[in-house]
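Have a look below at one chain only, the form predicted alone, in C-alpha cells format.
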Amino acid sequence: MERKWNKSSLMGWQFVALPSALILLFSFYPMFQSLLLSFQSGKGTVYHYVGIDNYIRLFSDPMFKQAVFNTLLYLIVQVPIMLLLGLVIAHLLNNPKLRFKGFYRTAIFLPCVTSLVSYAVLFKSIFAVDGILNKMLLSMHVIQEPIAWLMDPIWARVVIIAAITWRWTGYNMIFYLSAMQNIDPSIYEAASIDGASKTRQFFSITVPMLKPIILFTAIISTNGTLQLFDEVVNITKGGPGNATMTISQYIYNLSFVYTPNFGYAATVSYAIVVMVAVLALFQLKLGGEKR
C-alpha cells in the first residue's frame, strides 16, 4: 500500500514538475531579481548597491507623487462607477422577459476583446479638437467653439476615465450576470409574495448574494487601475504636463524615455505592489472576509 502511494505521488510530481519549474523561472525569479535591482542604481548594465536610497527618493520625487495622485484619482472615480454600471446592466439583462438578450450581452462585452491600441486611437480621434464629439456638440449649439479635450488637464482625465469605463464595464458585467443566474428564482418568488418591490429585492437579495463576486471584481479592478498604462500612453501620452501620467507610465519613462535607471524603476514598481496589497487587504476587511 505504501509502495503504491509512493508511485502515485511520484506520478503526480512528474505532471507538476515542469509547470512549477517554468513558473519559478519566468515569474518568481524575475520578481526576486527586480527586488534586488530596487536596491541598486546605475546606468545601462553598470549598477552599484545603494541600500534604501531609492525608496527614500520616492518620498521626495514630485513626478512620482503626481503619478500616484493621477492613478489614485482614476481608482477612486472610475472603479466605483464601473462596478455600479456593470451591476445595473447585469440586473437589466437578467430579466427573463427581455428580448434580444444575446445581442445586448455581446454588444456590451465586445469592448473587452477590442485591441487596447485600436480603441485608444478611436477615443483619441473622437475627442480630438476636430473630432466627431465637438462637431456634434457644435451642430446642437451646446458649445460655441471646439473644446480641446486632450489639452486640458481636467477634461483629459475625464477622457481617460470614460475610456476605461467603456472598455471594462462589460467585463465585470459578465461576472455579475453569471452569479445572478445561479440565484434560486424561488427566493424572488417568496419575496414577491411577501410584498417586496423589485427595488427592494435588488438591494436585499441580489446585492448581498453577489457580495463575494463584487469583492472579487473590486480587487481585480483596483489591481488593473493601479497598473493602467495603455490608455494613457496612446490617448494623451501622459499630458498635458503630466496631468494624466500613471505610475506604470512613469516606470516606462524611467526605463526607456528618460536616462535609463532600471534600479529606481524597479523601486517604483514595488510601490505598486505595496499599494495593491494594502488596498486588497482593505477591501477584504471591508467585505467582511475572515480568511
Contents of the next structure:
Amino acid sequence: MERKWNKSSLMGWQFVALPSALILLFSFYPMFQSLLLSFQSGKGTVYHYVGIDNYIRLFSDPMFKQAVFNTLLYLIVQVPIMLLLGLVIAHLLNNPKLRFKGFYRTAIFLPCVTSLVSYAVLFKSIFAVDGILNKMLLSMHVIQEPIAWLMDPIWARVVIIAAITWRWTGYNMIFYLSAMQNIDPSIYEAASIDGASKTRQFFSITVPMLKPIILFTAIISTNGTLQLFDEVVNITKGGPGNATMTISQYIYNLSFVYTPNFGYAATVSYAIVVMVAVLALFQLKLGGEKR
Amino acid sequence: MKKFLSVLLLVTMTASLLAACGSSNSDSNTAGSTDQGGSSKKKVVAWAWDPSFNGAALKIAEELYQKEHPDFELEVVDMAKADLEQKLNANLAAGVKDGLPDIILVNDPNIQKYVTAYPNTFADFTDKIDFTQFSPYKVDALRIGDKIYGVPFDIGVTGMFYRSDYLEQAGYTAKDLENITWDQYIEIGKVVKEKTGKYMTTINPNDEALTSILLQSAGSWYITPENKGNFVNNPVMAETLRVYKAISDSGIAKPVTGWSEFVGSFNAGDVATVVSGVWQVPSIMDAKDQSGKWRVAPIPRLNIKGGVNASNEGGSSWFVLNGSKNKDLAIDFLAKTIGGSSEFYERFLKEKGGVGSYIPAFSSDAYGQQSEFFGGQAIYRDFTKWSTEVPGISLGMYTQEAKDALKNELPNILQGADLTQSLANIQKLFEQQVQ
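Provide the structure of the form predicted together with its partner chain, given the form predicted alone shown above.
Now the full complex is given, and it begins with the chain already shown.
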C-alpha cells in the first residue's frame, strides 16, 4: 500500500516538475533579477548599486505620488461602479422570462473582445473637441460651447473611467451570470413563498451566494486597474499635465521615454507589487470566509 | 433624429474601428521582417519611421550609392517612431545586438541620451564627414564631448504658414507679417478672428511644440548645456510662458487634443496660420483645394534680447551601430550620400519635400524652385535662409523630463498662477526627476 502511494506520488512530481521549472526560470528568476535591479541606478547600461536610495527617492517623488493618486482614484471610483453595474446587468439577464437573452449577453460582452488600443482610439475620437459626443450635445442644445473633454483634468479622468467601465463591465458580468445560474432556483421559490420582495432576494440570496465570485472579480479588477496602461496612453497620453498618468505609464516613461533608468523603473514596479499584495490581502480579509 | 444619430454613431464607430485595425496591421507586418539580414550580397539594414519621408530618403541614397557599388543592397525596415525607440532601448539595455540594424534613425533630442546611456554603442563619425558643410546648429546637436556621432539628416527650421486669403480679408498684406513680435501676432489674430471668424492658430496644452519653438528662437532650452533645469532665472523661459498664456487667453487659438486634430484644423481651413517646421509642407499641401492660398513668413519673435525670427522644430540624424557586422560599409554609404552629396539633397527635396542641413545644396536649382501651392513663393530658398539664423542650442539629455515637469504645471500657469512661483515649482519637480 505504502509503495503504491510512493509511486503515484513520484508520478505526480514528474508532472509538476516541468511546469515548476519553467515557472522558476521564466517567472521567479526575472522577478528576483528585477528586485536586484531595483537597488541599482544609472543610465541605460551604466549601472551601480545605490542601496535603498531608489526607495527613498520613491517616497519623495511628486511624479510617482501623482501617478499613485491617479491610479488609486481610478480604483476607488471605477471598480465599485463596474462591479455593481456588472452585478445588476447579470441579474437582469438572468431573468428566465427575458427574450433575446443571447443577443443582450453578446452585446454586453462584446467590448471585451475588442483590442485595448482600438477601443481607446475610438474613445479618443468620440471625446475629441469636434468629436461626435460634442456634436450630439450641441445639436441637442445641452451645451452651448464644445467641451474640451481631454484637456480638462476632471473630464479627462471621467473619460478614462467611462472607457474602462465600458470595456470591462461585460467581462465581470459573465462571471456573475455563470455563478447565478448555479444558484438553486428552489431557494428563490422558498423566499418568495416567505414573502421576500425581489430586491430583498437580490441582496439576501444572490449577493451572499456570489460572494466568492465577487471577491474574485474585485481582486482581478484591482490588479488590472493598478496595471492600467493602454487606455491612458492612447486616450490622453497621461495629460492634461500629468493628471491621468498611471503608475504603469510612469514606469514606461522612466524606461523608454526619459533617459532610461531601468533600476528606478524596477523600484516603481515593486511598489505596484506591494500595493497589489496589500490590497488583495485586505479584500480577502474583508470578504473571505471567517475562519 | 434619434435614429439618425444612432446610425451615425454606429457608422463612425465602425469606420474608426476599421481604421485602427488597418493601421495596427500594417505595423505588425513591417516589424516582422527584421531578422532576415545577412544574405550573400553586401546588405545593410536600416530602421526608419516614415516610409514616405526618411525611409524614402534612404532609398534615394541607395540608388546613388549603387551607381558605384552595384552589389550594395539596403533594406529599410519601417516601424512607428515610438516602436523603434522602444525596440532600440530594450535591445541595448538587454545587451542583445542580434536583432538590431546597421543604421538607425535618431530623433535629435534623443542623441545625447542614447550616447550617454549606451556608451560605445554608436559609431564615431568625427573624421568620416566634413561637418563644416552642415548648418552649425545641427552639428552642435550631434557633438558630445569631442566626438561627433552620426550624420545630420533633416531639419525642422520653422516658418509661419499663413492663409493669404484670410489675412487679406482682415486687412493685412505680406509685409505686415514680416519680422513681427508675438504680441503683434496676437493683435493680428484678434482682428482675423473678428473679421473672418477664423482662429489664428491652434493650441494644445499637452504638446510642447510651441514652447520649444519659442525657446529656441531666443537661444534657450528647457535645460542648460550642463543638464540642469533652466526654468528659474531664465528670462527667455518667463517670456515664452507669458506669450503662451497670452495666446491661450486671447481666444485666437482653437483648442486641439492631438496630432490628427491639429492637421485637420488647417486642412479644413479652420485656422489662418500654422507655426511649424518645414516638414509640415506635405501635410499642408494635402488640402489640394487650398492651392495658391498659402504663403510662408518668418515666425514671430520674442521681444527680448537675443530673440530672432527663426527657430527649429524637430529633426533627426542617422546613427551607425558599433556592433553591426557591416559597420564600415554602413558608414561609407552614409558618408558618400547623406553626408556629402548635393545630388542626394536635391532629389530628396524634389521628390519628398525634405530639407536637409547640407549647405552646398542650398544654392542648387531644386532649392530655388517656386511652389505653385504657395502662390509662386520660393519657399525652400526662404526656409534655408532662415535655417542659417536659427540659434544653436544644446538639447541635452533630459529634454523629455523637463517637458513633462513643465506640462505638470502648465494648467496652473494658464489659470493665472504666479509665474515666478510656478517656475520654481517646475524647477523643483525637474530636479526631483533627474537624479
